[in-house]
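The data below hold one chain only, encoded as structure tokens and taken in the form predicted alone.
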Amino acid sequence: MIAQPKASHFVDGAYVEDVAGAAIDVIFPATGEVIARVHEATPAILDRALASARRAQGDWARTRPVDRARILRRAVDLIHAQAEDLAQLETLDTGKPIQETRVADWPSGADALEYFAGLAPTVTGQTIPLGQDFVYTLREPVGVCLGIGAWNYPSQIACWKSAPALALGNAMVFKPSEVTPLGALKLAEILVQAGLPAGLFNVVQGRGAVGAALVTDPRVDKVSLTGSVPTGQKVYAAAAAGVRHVTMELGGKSPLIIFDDANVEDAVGAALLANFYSTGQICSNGTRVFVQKGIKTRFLDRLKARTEAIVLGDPRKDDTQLGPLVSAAQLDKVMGYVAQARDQGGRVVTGGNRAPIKDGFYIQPTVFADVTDDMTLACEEVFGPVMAVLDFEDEAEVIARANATEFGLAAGVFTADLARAHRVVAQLQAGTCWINAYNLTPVESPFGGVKMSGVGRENGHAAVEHYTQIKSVYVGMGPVDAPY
């Protein structure tokens, strides 16, 4: 079960260590055991990482896009060849069930690398005729990008950020969450094996102070963060001081709206996925489940039965469907929200307690009914397997209530009336929406939020806008007409 990396950091094409940095223990959430230890990046490590990125980026930008693409495509093949080992590592790092990490984490990351490898050679500028003269535009890389990852999808996030950055000619320095530091190191190793020149993808470990030092370094041209709203506000403000490009993919309190003509089994399945997959630790989760009163009883009966059939246990076992929360701190936080929901009048349909498992950070999948909009459970991001079910009467009411939040990451609608589905989605204040589905995030589709849930988009062709900048070139074809 040892997941000890070769060293704490990956800088300028190789693993490097500096034990002068504070130690960070990597905990396996299912047992509480220390499975690895890394050291926080010292100023010397950060300087080496940024210097190598700045040095390598210029030559990389001048490399033919199709040649950059071939390297990323070779990385995809290496990921698939190591699929089982990478899934096992992800499970140790995050505590997520192996049945999830085999299909959702590294596979999604590989999809991103493949997608942007294919897209890169197609990114071109424009020619703008002006009579005799004309203007042409170039899409140029922004330069050195800083990626700051979250702990819930550490390897997927590293790929989602590095794929467009590298494909479009940038370099990246990536700081994973200190809670889940292992996957990004493997990605760096794989990219170099695939032929990526040294310095273009560096991984440095550390807590918030390391991230702050990177965000404010003048060698960083763009910051891409996945994290909470409070973290995003701090990072956004720091990046703004240097007028840096930013992409912020932050938290959510997303509505999942279920009308009474919906297929109940499908709606229940979506609600389960939208609250319990990855032990509820997904930013886009539909944690406010609005159920029209006509089907409330049927919905809750099926929800209770299917929730209580979920297999909770050791995430290394093939049949486990729900693993532990990522850390003891996260378990304490989630249990605090459960206690508060009880105190504020929420009715426990099922769950509500720590799971009867001796070791690890386990909680029962939990459903609260009769939740009202003013309850803390309906207002704040829990980031755990705790579902809030709310009642509603009609379409206008639920749209207004769904939008009554500072967040705007995601939303879902279940109904047999597709005209209503499109009508409702058009009015929801969310960057990513689903109709009769939930939490499907193919790399071809842009992903991101509005309001306090972020700015910019990951994935899809939209990501090109966030990892390139436009240069306009005016070409004069005749004599200069000067009045002087």
Ligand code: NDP
Second form
Amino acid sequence: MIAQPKASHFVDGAYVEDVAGAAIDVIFPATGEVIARVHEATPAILDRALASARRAQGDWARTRPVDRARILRRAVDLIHAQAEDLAQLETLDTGKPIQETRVADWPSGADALEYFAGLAPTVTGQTIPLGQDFVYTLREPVGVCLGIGAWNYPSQIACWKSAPALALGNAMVFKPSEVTPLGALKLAEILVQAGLPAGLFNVVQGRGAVGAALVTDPRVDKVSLTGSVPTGQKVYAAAAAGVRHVTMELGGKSPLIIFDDANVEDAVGAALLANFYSTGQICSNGTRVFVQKGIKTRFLDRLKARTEAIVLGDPRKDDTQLGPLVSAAQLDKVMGYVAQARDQGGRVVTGGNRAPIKDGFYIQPTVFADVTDDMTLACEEVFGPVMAVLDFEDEAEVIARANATEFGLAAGVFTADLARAHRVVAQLQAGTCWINAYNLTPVESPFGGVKMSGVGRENGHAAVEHYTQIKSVYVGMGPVDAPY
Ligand code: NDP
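Since we've got the form predicted alone here, give me the form predicted together with the ligand too.
Shown next: the complete complex, the earlier chain at its head.
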């Protein structure tokens, strides 16, 4: 055991163990070794977590925003001070290359804490004049928020949810994915070290059933989930029974549209980032790469050459660019999609097999060309390093095909013609779009999906809407004019 946390849960300001819960082995995806073991939260642990969140939230809501912010900013400093250790832990938990976890995961989480610390003191209500009377509005916290995370960015997700929640006066109970339980515990430890009062950020481990039990608990006021569409549908429905607030960050099958006039190297670079970063396990990935016919040969030649130069291997090594998938189950799922794409007529440009590495859940970075809209590879979220390249002739056609999906998380356009870029983006059904860029998600920019890809937005000023609620206060300044 090389990454064993002090205990499975973090409740009411301290690590807590309860071995009565079923064991969950944490597996290092590069070797298949068990690196830690945690236990699923029992009902007693959940009760303590929710009770402490409820108790702590009232005082926190009454704390001056600038004082809340100071604590979060101290947490940012603590994260930066142990950046290398945190990156290594994230790599063990997820199997993602250390060169990614050093720059993306915790750094992006720290950015969220810093951003919402700065934003919280600026959040104010309105005054609405009504002649002699007036209304003023207060932006109040929602209360106790439940965060449920996916396994692809476990620490970033924990930060993206807790940062606005805490900055704006809420408490949070967070359940990480059972596959990656370690990062959120570290966040809880860091927040308490930074001065966060006990009970405001609790971490409880468990599988889906633990998440489901929390969603319907009457002490939960809001649910924020990052996960797949089927889980989102279940959680949204369960939350609706209590008319709870929700933020749903769900899956995607996003189009990346490359016009003939695009810079080929930039477009290839973006397609690689949009499919192979985090071993392809990113919800906003541009997994349907539409390439206009005039550029197709050049694009595929460069794509093949650059894909075959990717360094695949042990994610702990500095030069590794592509690590394993997160789990054996995910590897089976992805290999199933590859086999199906071959059967349905996809042409393998490169890859298509498990990587020749003895242990671990590795697959070669894979590119399919001549993919058509009806192939499963073009319709379903694979969540692995498998790129589908589709051909197109003209702008109207590609917009219609890009939108012909139940998902609407993200989209990208590459072209030298900026008027066209804006015209196309205006017609794409997606919550986040990029022009001549892909998969950049700075905390300043709202992030979330339309259609089946989600409800609500994380990050940016937009997140304030989702972690506060408005109270309108009517102030009568004159006599009460009753007709009775
Ligand atoms: P899942 O949907 O399987 O799980 C997400 C989380 O929900 C996990 O913590 C899971 O627990 C929990 N859960 C499962 N069932 C329930 C339930 N009935 N009630 C409450 N909680 C439940 O997603 P994955 O973890 O497999 O993550 C991959 C998916 O997440 C992809 O589809 C991807 O698109 C999406 N995603 C979306 C992002 C976005 O921002 N839009 C970002 C990242 C990922 P457990 O895992 O322990 O079963």
